[in-house]
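Have a look below at one chain only, the form predicted alone, in structure tokens format.
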Amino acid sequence: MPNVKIVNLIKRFVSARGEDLLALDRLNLDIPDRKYSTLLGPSGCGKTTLLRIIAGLLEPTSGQILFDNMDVSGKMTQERDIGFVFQNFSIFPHMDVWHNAAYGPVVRGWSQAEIAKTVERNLKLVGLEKRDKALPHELSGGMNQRLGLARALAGHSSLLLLDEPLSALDAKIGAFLRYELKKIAKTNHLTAIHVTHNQEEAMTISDNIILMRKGEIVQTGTPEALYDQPNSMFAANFIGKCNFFKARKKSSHSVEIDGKMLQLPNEVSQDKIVIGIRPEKIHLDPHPDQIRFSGRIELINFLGHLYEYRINVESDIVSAYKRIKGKNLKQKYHEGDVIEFSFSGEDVFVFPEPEDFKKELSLG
């Protein structure tokens, strides 16, 4: 437990020039229980927002939130029975390990019998149970994050909300402690609310992604819905890589790209289209019954597991990934090369062609 349902959420701010800001805009949702749900958007789009509303560290403009369908919206932050791990860690600079995630449970007035075993087992939990001695001075940003993870499990809360706690950290530390996140999450059976602007982290880490916008809520589900799935170019293009072409209806399942013709497995509605393609989805060895384009290579990036190969296709950039096979390094395309590559229509995405096709392709 429990469950978190946000309901016509609004949040407004007023600047310093008095000028009137939504931050957020009518947001209905239901996060599930015992479930890792990430808040992923780019800066800016209101996830932190909402994060510390359901906290109570906001109150909102209008609308409700309610845990287990009981309104918590007027709760003080102490009364909503939550842990909260911030981006800078906030731990006590004078307070050793032990007694910073003993903190919470002295302040509610727990035994010290009750205290022990709470702080011996989430010191344990998070890998600090040799460093109980040691000032937050004396650890890595990875441990003191650990240890500000303790301390929001010692209340014994149910909800989890974290917010960018991976941030400030080095990749490697970062890349190791979501999974420890995931996995205390689940022994713990938390429901756990990650913000993070970073979509690897999301993809990783979630049950549950819900993607944010300006404000408003693009689309929510499994990171492999979102990634296979998307609803929006934006949403194609913030969740993993996808290439865009613009396209027209020539039938009820074909459409012509630059005067060729893509066979589409499903109904074409709209005259005028927007074709998604995932970078991995392109054949750079074009295969004859699909449709083929030609451009120059001008760039290819070794991203260790493949090479990502990106072309120009009169003066747009086609990103395309070819996987490396077994230990053989050696390129059979070089920067500068005019290749020609392939795709499917099984494979594509297919959506609206927006007004302002170049301000739809931005991330903001």
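Positions refer to the first chain, counted from 1. Remember, it's a predicted structure, so these values are computed and weren't measured experimentally. Note that the rigid core is defined as the largest set of C-alphas that superpose within 1.5 Å between two forms. Compared with the form predicted in complex with adenosine-5'-diphosphate (ADP):
Gly141 shows a C-alpha shift of 2 Å or greater between the two forms [criterion: core-superposed Cα displacement of 2 Å]. Positional change of Leu128 between the two forms reaches 2 Å or more at the C-alpha, relative to the superposed core. With the core held fixed, the Cα of His99 is displaced between the two forms by 2 Å or more.
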Second form
Amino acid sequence: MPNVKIVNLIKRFVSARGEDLLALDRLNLDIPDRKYSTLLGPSGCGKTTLLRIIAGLLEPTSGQILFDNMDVSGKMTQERDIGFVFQNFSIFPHMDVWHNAAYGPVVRGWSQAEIAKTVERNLKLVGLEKRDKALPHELSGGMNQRLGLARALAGHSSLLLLDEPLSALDAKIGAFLRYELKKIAKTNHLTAIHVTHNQEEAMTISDNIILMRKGEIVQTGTPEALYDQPNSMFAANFIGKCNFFKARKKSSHSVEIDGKMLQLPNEVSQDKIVIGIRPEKIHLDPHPDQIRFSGRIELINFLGHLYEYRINVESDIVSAYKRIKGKNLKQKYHEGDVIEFSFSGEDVFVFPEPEDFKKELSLG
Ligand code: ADP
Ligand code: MG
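What I would like now is the form predicted in complex with adenosine-5'-diphosphate (ADP), since the data block earlier showed the form predicted alone; can you produce it?
The complete assembly is shown below, putting the previous chain first.
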């Protein structure tokens, strides 16, 4: 417990220059109980603002927050029973690691034995069990963030809110903590709402992704749904990689790209469209019955399990992946080679052509 519902939520700020800023633009959202949800989106899109409003640390301009269908808008943070991990870890500087981690349980009046057990467990979980007597200023930034996490877990709240909890950490530790966080949330039946700008982190950790942009919700769903059925060029571009081609409708089920025809499984509704294709759906050994292009390989990136080929097609860069099979890394293609590639209409996304291509993909 609980399920968190957001109804018609608006948040306006007045900027330092006195300008009106719409940080959250009438959001409606259902965050499922006991699931791991992430608020994902570029910096400045309103993630922290939304999380702080859910926590009761910030008042909305209008709209409602419901926990299990109960309006909590009038409730103080302390009354909302939340564990919170802040972006800029807010631990007590004068308390050592152990006492910081024990803060929640102590305030809640738990027994000494319960407190000791919880603190020991949580410090171990975040890898700080040997630093229990250290003061926060003696720890690295990453360690402080881990301490913030241990403290948030100690309260045993059923709702855990995390604002970029892994961003300050070393990549390896951060990736490891992703699994730990999800495991902790699952075993304790928590509802987690985790803010991140990192799409890979969101893909790994989430049951449910809420993709945001400029104070609005773009799309919500499982990582698979967002990856396989993005509802916009922005979603296709932000979650994973995607190549885009401008296309024109030729008949009900066919479009033209640079004078070449592409057959599509579904009826095309607009005249001007954009075709999206994932790099792994591009075939470097072109299929005869697919739409074919040629270009020059500008760059080859070795990614361990695959190669990324960056192919210059009339000054547009197309990214294509080729899986590496077996142990033989000998390359068939080289930088500078002119090659052909193809893809199928079955594998593409179809979007209406935006007025401004660049703006549609921009993160701001
Ligand atoms: P995110 O967490 O997604 O990076 P934020 O929620 O922090 O984004 O900010 C959303 C927008 O609201 C940004 O344009 C930011 O500058 C603005 N903003 C956030 N807090 C304040 C504030 N206290 N006063 C004025 N503007 C703010
Ligand atoms: Mg933020």
